[in-house]
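So this first bit is one chain, no partners, the form predicted alone, shown in structure tokens.
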Amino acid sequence: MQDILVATEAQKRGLDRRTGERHYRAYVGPAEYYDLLASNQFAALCRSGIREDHAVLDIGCGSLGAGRLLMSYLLPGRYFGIEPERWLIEAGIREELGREFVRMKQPTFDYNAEFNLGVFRRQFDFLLAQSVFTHTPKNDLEKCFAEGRRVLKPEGLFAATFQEGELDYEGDRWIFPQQACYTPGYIDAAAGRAGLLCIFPNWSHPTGQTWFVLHHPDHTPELETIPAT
């Protein structure tokens, strides 16, 4: 009986999946590490300054990972998440967290695949992107740049992770699960293309990605070290 009882949790957590699987923690990343990629992104906010009155907007949401700890934290209508795959977020509710908690946080919720962030019709104080420019072309991540200036306060960070490679992903669509490859240089060039400059911060990542964070040049970020777990 326990050993039926561990093998319908894995089965529940999707440990039995390969990433990019039909499964609400599998399809966004490895299943096994769900919970360290979470809470990872919601360290690197807590290092740059996140209170509980910012506005977040979380792109590329998926299952609410991150977003289960975010809404736990901030005050209700200050999470915002932009996620493709509909399907993710209600089984991420329905998963993780149910009805009543997000009838308490009052998230905001969009669909678009095109990022456009100015959807919501405000600014934020942090926007985040785990996992997303790992999967992205050029255009699309330039574009998320130049979107991303506009919605982001005068004062605000872009928390952000991609796949360093030697050479920069010349592919003109979005893959996954495979990766696409970007240096550091080509990142601090775009975000320069779109009127923000680049930090990259000694912040570790579960899957060995690599963090940056984009500011307004007229503003200048501490950002604290996330010490390797």
Ligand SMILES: C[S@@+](CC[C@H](N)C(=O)[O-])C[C@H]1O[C@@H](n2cnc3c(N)ncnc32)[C@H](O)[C@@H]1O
Given for the second form:
Amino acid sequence: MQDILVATEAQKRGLDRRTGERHYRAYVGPAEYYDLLASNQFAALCRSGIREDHAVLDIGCGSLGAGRLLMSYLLPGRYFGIEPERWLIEAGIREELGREFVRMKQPTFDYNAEFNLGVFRRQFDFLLAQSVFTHTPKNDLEKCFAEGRRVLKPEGLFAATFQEGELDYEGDRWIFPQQACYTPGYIDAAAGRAGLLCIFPNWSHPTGQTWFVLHHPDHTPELETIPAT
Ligand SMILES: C[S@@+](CC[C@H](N)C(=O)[O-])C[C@H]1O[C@@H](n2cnc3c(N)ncnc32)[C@H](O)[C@@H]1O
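Taking the form predicted alone as the starting point, write out the structure of the form predicted together with the ligand.
Entire complex below, previous chain first.
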């Protein structure tokens, strides 16, 4: 009996699924790291100075792993997410957040796959893109950086991850669960082409990706550089 209960919880957590399979936890990364990937993102924004009245846009928000923690912290109406796979958001609400919590926190979602960050017709204190540029071709990454510059408040920060490699991904499409690797030099140059500056704060990441933070050139952010868990 106990074995059956244990197996059922493991299945619910997607632990029997391979990364990329159609389960709300496995689809967005290794299911065994779902909790750590969420807390790592929240820690990254805490180390960047997030306050409860800030507005956050979570790009490729998936099944709201980080969204759940961010919504708890932020005042109502401050969390925004873009996610083309609508079912992921619905599953995250059904399995993790609950409808009452979502009614209370009033998040706003959009489902475009074009990195149109202007759809909410407002600017943000923080942009977040965890494990999104680990799968995008250069043209999408550069469009997202350019859009990011437009919707980032003058003192805002754009925190994101990439998978560091010795060569840059030259493919022209989204790949998953395979990874599109980039060099730090390319990320830095792409930031410059978008009119932004890039910092590599040396925060840890549960699966070994690299954090970077983009900001407007006339604002010098103060980031805690101790490793995020
Ligand atoms: C590896 S998952 C990471 C999800 C989430 N950021 C997290 O940390 O759990 C990448 C996410 O990006 C989404 N995605 C794919 N194409 C996208 C696009 N064009 N714009 C925004 N998100 C996209 C995927 O559907 C998926 O949810």
